[in-house]
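The chain below stands alone, shown as structure tokens; this is the form predicted on its own.
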Amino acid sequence: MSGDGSQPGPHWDARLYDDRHGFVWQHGAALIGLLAPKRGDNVLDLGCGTGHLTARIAAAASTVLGIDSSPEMIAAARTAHPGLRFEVADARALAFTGEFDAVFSNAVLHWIGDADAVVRGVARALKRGGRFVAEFGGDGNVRAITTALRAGLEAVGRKPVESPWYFPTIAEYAEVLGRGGLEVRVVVLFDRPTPLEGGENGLRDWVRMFGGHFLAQLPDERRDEYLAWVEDALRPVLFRDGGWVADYRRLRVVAVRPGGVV
């Protein structure tokens, strides 16, 4: 996972996101399983971050491309997986016409507030009947943890700030893919409640990894007081035998490029 944020994107330790955070590629790896790539096809991994799901993809499909908007991501990618193709990409901006059998997304298009833009140019990437699977935050997604976040700013003498993520409804995103010229074949939201690691230190972690949009807004020698806040608002929610468990909640999707069959 990696963002290509709507805002100046956020700098990513692809160190701590491999080794506190790997349940995100981790969780990523069922979704292979609904994108069934095939020998010969021509694969884009949109937002691929350190690249395991690309090599996952690789083993079975005949080319595939990983691209990120993180440099950082990119550079860990091709150190880990130096047989495959990475490349730093806007996903607002894709630059392919009819180039791919599938384009395959996990856990990047929440970071992405520009929905339309990245449907229009997954749509012009694949090859007619091609198709798009994706996986990423839907509705309700970290409801309790960006409460507490935005509460605890307020706690320690600093305004709330908006959610930085994108979380649609169901029928919000089929629409969005409808507009982008994408035949809508599965939409789904379920819950995903999903332990972080780290035990004690788990939430903290997550927080310095994806709520950098909500430590910008405190100085540094007033982070820890905030993040001992948040933990203690969720820490009746959320903190379970030991360790915190983050309150996911995932949109799936399939979705085709109308005009055949791959």
The other form holds:
Amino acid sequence: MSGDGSQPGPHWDARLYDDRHGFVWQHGAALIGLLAPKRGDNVLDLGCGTGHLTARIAAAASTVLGIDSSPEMIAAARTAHPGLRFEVADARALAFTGEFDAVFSNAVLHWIGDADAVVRGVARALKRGGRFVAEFGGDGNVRAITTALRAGLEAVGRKPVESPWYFPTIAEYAEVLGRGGLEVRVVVLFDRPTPLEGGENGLRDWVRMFGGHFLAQLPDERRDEYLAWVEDALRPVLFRDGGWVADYRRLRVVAVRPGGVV
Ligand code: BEZ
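Starting from the form predicted on its own, produce the coordinates for the form predicted in complex with benzoic acid (BEZ).
Once more the chain from above appears, this time first in line as the rest of the complex follows.
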């Protein structure tokens, strides 16, 4: 999971990420079915975080490299999976040429505004006929949460900063893929309401993990007041049966580098 490096955060706490936000990689397990890794495949896991999905891919593929822009995440991935290869790398500046049968990415690309640079690098990294399988937040993702985070800043007397995330429409992302040299096979957008871990604290834990851009507008001593405001605003829409359910919408993508043998 990588930030795009053009703004102050995020600085990932790998242990908190695994302890309280395991749903991020657990949902990604379904995407591995679409990747369908097999013996002989050399796979790049782009934004591997703590490496859980990299390990699942490695169980079926011949070789896997996990990359992430966060040194903390890569350190945790190496500790958890000592037999696998992990490297710190910027997804906007991939330095691979024609090496991979597949590039996989789960819940990462919404952190990177320069989608064209990422897709160009993915296309270059793939062998001819190689596939790009990815899922991330699409148009409308966390709309209620973002609206409340911005309104909450105003409510406590701050300017409502813009969202730091990239949530493209189907049409926008299909264009990015085509411009980058990939042939689009599938681009779908679907709602996936996502239960957060932590019961009553689930939303504030999520904001503390992922919403640093908003929290950074406030001194430490004002943050609890702000988080309470956000919870009050969202409770009628996102709190069900004792827990928070984030209004996730996923964009799921399969694209291919042209020129493979049919
Ligand atoms: C997501 O997975 O949709 C997401 C995660 C963190 C921040 C924004 C969106």
